[in-house]
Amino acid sequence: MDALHILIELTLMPLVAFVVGLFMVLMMRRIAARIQRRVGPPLLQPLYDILKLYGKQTQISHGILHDIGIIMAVGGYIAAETMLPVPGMNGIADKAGLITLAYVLMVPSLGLALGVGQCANPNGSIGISRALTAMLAYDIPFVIVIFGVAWQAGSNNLVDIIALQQVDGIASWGIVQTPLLAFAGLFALHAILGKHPFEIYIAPAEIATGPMVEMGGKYLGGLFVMQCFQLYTAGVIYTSLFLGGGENWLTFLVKSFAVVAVPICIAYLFPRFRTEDVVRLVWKWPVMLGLIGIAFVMN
């Protein structure tokens, strides 16, 4: 019995993941809109977008690792989900930690290199060269703040630092007692999304958005499902982190939602930076504050 509701656990939380994602997404389209004074799209286009995304036929085959990138890409997140606990589901959050965690989120970056790698476009391939080398400067204080956190919670297990973070309300909350952290953590959550002024791999103007070049039909709606994977992972994982995870579903999504929404409301007010100066911001700022905060900690 206890297999079968692991199991029916571990189906559900992708499933939720996705369909929150998807409002996510369109909360992201429609803050970009009211920035820009637009109208924004309707309720149900990102589902709308991926179900004729999928709907097309593809005409153009760039070989299996193409296939196999776009899956690793997608099977990344899927995987991820599965070790964050949401309120009644676990999943294999109390057998998985963070360090698990950490090199699970690694897998999409790296799916998305080597599908992108076999098409042989010089785009693409300066695009993925850029998210490489993104994905090396917030690995570095995202790994910080993951450690600072356990440290100060004993423990590497997302469900145990939710239940601590949960014994006091508030005032145990992560943001609070490790303030230094919860800031450099969201730094780098900003860096995670790759939104603007951290969008040097998609870079329209530029690369004609890079990875993505090559995209096309399916290809291109399994980077749109990624992307509602991606917002819901990098909202969860925060609010696991530093805000005492949800009690119920309508305090947690509204964390998520208010995580997502910090960056996101930021990224459409400022330019991009280019990749030297990203690199230099993100292990400059995030990283001396999260190694303060570090010290704090262990003192």
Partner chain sequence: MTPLDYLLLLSLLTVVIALVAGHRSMGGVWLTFTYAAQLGGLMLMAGLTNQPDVITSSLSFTILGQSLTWRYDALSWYFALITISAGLLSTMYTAGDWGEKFRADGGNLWLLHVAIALNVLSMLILLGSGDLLTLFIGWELVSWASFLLMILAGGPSIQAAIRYITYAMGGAMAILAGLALIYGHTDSFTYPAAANILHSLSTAHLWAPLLLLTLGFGVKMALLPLHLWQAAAYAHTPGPGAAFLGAISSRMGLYALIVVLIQLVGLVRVIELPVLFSFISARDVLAWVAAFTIIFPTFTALRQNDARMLLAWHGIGQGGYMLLGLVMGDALGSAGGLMHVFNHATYQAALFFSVAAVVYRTGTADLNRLGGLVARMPLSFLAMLVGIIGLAGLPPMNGFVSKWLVYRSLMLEGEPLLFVAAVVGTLGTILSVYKLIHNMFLGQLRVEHENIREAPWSMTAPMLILSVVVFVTGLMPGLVLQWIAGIQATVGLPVIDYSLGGLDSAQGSLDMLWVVGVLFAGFGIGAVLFYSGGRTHRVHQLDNYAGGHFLSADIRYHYSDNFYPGLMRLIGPLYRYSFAWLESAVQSGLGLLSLSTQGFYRRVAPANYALVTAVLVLLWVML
Second form
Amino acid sequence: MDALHILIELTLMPLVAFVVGLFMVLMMRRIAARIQRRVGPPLLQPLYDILKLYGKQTQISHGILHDIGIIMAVGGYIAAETMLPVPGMNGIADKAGLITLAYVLMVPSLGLALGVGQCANPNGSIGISRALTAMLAYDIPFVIVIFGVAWQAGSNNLVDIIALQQVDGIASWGIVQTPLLAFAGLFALHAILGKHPFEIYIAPAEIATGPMVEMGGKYLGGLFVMQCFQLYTAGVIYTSLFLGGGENWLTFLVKSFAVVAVPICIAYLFPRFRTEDVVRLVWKWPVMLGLIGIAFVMN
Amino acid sequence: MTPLDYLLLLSLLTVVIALVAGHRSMGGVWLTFTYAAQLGGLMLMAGLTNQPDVITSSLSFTILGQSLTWRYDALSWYFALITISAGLLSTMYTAGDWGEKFRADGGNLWLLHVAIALNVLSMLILLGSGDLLTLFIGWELVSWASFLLMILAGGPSIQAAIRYITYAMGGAMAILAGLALIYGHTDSFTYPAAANILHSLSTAHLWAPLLLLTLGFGVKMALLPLHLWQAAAYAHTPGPGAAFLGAISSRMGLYALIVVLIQLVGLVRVIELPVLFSFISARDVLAWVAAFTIIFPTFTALRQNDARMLLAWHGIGQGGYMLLGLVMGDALGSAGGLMHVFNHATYQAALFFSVAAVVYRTGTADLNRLGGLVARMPLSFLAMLVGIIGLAGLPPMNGFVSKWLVYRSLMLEGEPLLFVAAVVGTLGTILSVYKLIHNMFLGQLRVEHENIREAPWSMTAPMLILSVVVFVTGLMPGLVLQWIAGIQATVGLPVIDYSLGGLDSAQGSLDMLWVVGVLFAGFGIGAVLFYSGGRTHRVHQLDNYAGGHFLSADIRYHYSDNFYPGLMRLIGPLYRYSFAWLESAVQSGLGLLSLSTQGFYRRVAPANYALVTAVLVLLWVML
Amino acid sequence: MIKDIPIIAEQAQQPRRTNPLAHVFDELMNFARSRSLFMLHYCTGCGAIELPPAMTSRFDMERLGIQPMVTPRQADILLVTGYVSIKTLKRIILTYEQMGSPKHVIGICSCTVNGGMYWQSYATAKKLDEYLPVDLYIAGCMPRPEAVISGLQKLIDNIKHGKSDNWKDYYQRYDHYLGNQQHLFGNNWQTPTDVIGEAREYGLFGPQTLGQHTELLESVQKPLQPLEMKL
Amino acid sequence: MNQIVLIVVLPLLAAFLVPIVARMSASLGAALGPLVMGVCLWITGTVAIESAGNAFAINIGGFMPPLGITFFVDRLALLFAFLTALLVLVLWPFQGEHRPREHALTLILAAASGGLALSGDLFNIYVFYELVSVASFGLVATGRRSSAPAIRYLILSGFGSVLALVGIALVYTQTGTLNLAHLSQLAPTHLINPIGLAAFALILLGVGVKAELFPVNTWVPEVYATAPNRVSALLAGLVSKLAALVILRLLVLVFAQEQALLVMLLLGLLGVITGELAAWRAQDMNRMLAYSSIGQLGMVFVAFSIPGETGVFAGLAIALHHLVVKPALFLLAARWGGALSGLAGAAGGNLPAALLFTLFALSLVGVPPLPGFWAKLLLVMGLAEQVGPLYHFALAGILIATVVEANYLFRIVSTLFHRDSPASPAPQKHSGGDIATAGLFGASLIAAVLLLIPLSQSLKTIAQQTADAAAYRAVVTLAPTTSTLGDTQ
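And the form predicted together with the partner chain, for comparison with the form predicted on its own?
Let us now look at the entire complex, which starts with that chain.
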């Protein structure tokens, strides 16, 4: 693989992720609307939002870290996208395994947390405190799932894991081989997306969207971009771990969208949990299922 | 004269200079140069890292029929490198304005210099120990040298130091008992003899010395449940002293454990050694002790409201990763554990330096009395930022690499629960380091801190140097891994197959050059995206949305106290007083015994039982 | 009834753009702006009750790209839904100044137009546009959701055609607005937002930005300087 | 070489002369005692050089053993004789005061101690022991607050003497002799039985009163706390060691049996544990040092219970170390009486004293490379070599006690160096003499570190010679008229 090739891949992968992510955001909002018997936003609504926010004439900054926070949040995801193999492109997935990916995915959160901290808004800090607690909650089933899958595949490399699942069709998919892990993963995925009932850290009515309270203009725009990446990442990771990745672009997109659709369909049916209830719930069921799943895998 | 002699002499010279000139205003500068000279002396032995070789000292005694020898190998070299560097940077930090202020505030600068120099010397002696007796002697020297460092501040540090020395003496006596057991079998304290006898001992007989030695050395490592002393003792030591202790002091325990567990007993034996009446092995026990050492102190750190205490608690928790990696025994895990020693030293010292800089300027490390300092002390903030990313083990800093190695090893060894425990520790660390940086540097700047300035260069330079090291070794972990590979070859562990960017082997691949490169490319794109948006206008911190409320400078709205209320409500009660309870139970039990023995000496009419004894003896004779 | 406030903002003295693409870009941005409006509904009075039906399944604002937001930083439209007491007005002004421009103020209900049934009250601000540059009034007591939607659509049209620039007026005639505010709130009235500084920074400085009232403001209390990093 | 007898005779003589001389010239009276002790020191030194380490026996008045009074002079005896003279000289009580009576008592103590070190038969040992007791009662009673403790000490010591006498009588009924060498010959046949053991136990308890042996040491804290500190220093430093020396001689020569060792081990261990534990909660420094002294002596007994040369070596090392450290600590405690909390910041008033205290505390705890460590190491090595759970148990007990000891000693060290509130009154300053003397002990401790290797070798030689019962017999029975009394019985 020559340098040019990999450079192209590294450029294309985040771009694809962004475009796909835009549509995932749209899907999310449309599903929410349909569940509430509304029409929902038009096709390009996510793009309009981002364009408008970037085009705001006055932009309020609370200091350099406020800016850096957004840069890290977006940049971290851009980096993470290059570690997620898509059909035909592996990026640097083979140079950084699943663990690295999991930890690179924490960089945007930390960056955002820094930016929010600089804003000196107590609501923002409260939101971050809740978000980090939630992260503590959902990352545990997430790493259990990662462990189980990596053990099953004998590798922590996503490329290998996908290849192994594509050996003989659906029968070799992770969701068939390790259904418990797959379920725990889906649960964790839901919490990772931070949708109801796990959105205590946003809590618009109480803490004014928490971390986003001082984010306007391109800051909020950056977060919208990040949301695209986040949905894409969640979908693709799950697809790669349990649904055999993408044989081609079509199946890849179908699977990814389907994965993201599941938690969103559930999400708008719920009110929200308190922080400790989130922790309690996530540490109980998905962790238990995941551990049982690992017990099956390891025997 | 061997290079080792030069090194020890230089270190001794440092102590002498500290004794003679420690109170002078230029004393710190001279000491900095002597530490640099020590580092140079150490570099003379840099060849050690490439081949499993040994440099002996011409210093040796024969006493009580035992010969005492000192020698350095790759392992000693590696630890000595960290020790001397920590001493160098701490002294550099002390040499300038910090020391002046410390003295002006009534601190004993001379004693601080002497104590750090003594610590370095005693650690170098310990690291060079060539047999069990010198190991013990070095161990005691290190213990008491750190006691000196801990106690010199007075005030609350005294209680902590006394607690430390009690634990340390307990540990030392356990070690002595373990050594006595080995000596009872061999009549010798040499490593080969001890290794021989430990190899030939049966399972039941191996347990006693193994347990005693691990307990004893574990005290210094602050392994659970012997960890209660450490945080307060380190945190209350004056700034650079705390950085020095936090960076290296408790790692001496790890060094000794490596000597015992790997070089003497052999890790293979530990892995096989079954726990009686159970189905787990000694390795599992150690690994779980390490895992709990990761989890509990980390979450205790989360509760701290003093920045130094928070860091010190993390120091304990991070020690768990080192041991956990090490007892996995494979190339990756042990490399991770060993590398974490270096990594931890670098970021921990940077963090303590940064906190000390804040204390220097604001006079407090109370996390509820600070905030917003990033606008006033950006360099300290930068050092802390790099430090906490390292401590939390996130890319691109070096802490990530060593933790990655440990995780990967746990995955390969098939230890899901330990893996989860390690990750829980990391997540807890992320939570608490965010609290640290948020409460100190982010958020609202208090009115009384409006006009403070960045710490002087003598203080920012060491922490920035460390930050650069943290980043560079994160970018190119191969720089450190080459030393690790040398150690692994020396002590008989499987050797890691490293490359400059990490490792590229069958067990897993990690190329930090790529990861960091892509991460920074991502940041670059993020920055381009960001700055292509509209121009920004900087606003005052009081221009903040508070539900339409008008904020004013006299209102404290920085969210700092009880930072993770939800989590604390849930898991707070689980670990709150459990270990303190254990300690106080021992203490009050001892107190009861003490009172009753005093009662014996005070109240019981002595003549009576002397008589009774005599009569009994006579009766015995008659019958 | 929807009362369309005439554009009172003077065009800032910007150099004429010669690049045709810039024009296209401006059109695109205006379009995106018009299709994506985040509103902050400042529920001052009874009019707020008509907003939920406008948002939910029956009328569904979201299909117009209008979403509720909860902080002024994120919002484009400030909906003032009812009578504005003097105490409330302070908050409204604070909130308005914290919004990022382009920003729009919509007065809903008669009370915002002329005080409505509270016109006699000593504690109520009668005309909202004396204190803030209102883009649009939606009169009625209360206007029904249809009227609200219709008003918002009017605003969308205005934005799309670049005709809704009243927010610039606040910068360009800040002295005027500040004078009215000071008249109501007293001479030591001050918000944390540095409007004059913003006007300077974004080139929105007009001939009437500064005046006797801003002088009074600066004499009472200097605007808060942002915390710049110091080495 | 017979002039060694003078170290008993001269002080005794001087003791009677002191009051008389003091009446004639006060200054001469005051100088007489130290002068005599200096002479004794010189005599012991010359004898040590002349004898070149070879043991020899002196039969006083020419009566041959087992009938006459035998002085047995080997390295150990000379060492203790030397240390007696040295310590009495260094710790000469009541400096600067003209108190002839006390001077006389001290001289008697010195004479009796020399006698204890040299005596080669049980009866003389008993006599000298009683003499030591009498002298020490007198000295203890000179303290202003010490009348009640002195009486307690008197009663206990009296009981002890009776018990010891009964024990000696038992031994005599069994063997018909009191000469140690002779007893040593007869012991395997006559004393390896319950009666022998009982005799040992009785003598042990009797002599143990002075040696601070476990159940009969209840006088220790009160007496040390109330007696003048130099007297406490002498008692803790010197007298207890001499009593231990007697026990050692008996153990090596006469009662070398397993049960005896076991009794020693148990009592010693109990002493260690109770002493250190009690010291942990002690409220003033003198009592704490007293308890600590009990613990240290307990360690000596534990060491003696290790059979063979190892035990003697370890025990002697600990005893000698304690002999250097404890008197110095008592001297430092002289002005640091009262509640321990009152010592806060005392180092500010007297830094050398505080530093010396720290040094001694470090050595007492056993921090390498100070001598205390090596002594403790010897004990640990000795115990480790023994098989049997009891020895390992003793090892554990001693190590735990050390931890406790470290805790309380360093609590005091930290109190000395740090004052909690500046309002608390600073304790009194030490007298120059006390500091100088303690400094001397400190210097010898440091010197011992530097001379560790030769010192350990010579101590090992002493231990070898001491532990060799056959050699002892050989020296004494060289006399031509070796009695056959043992055989005739």
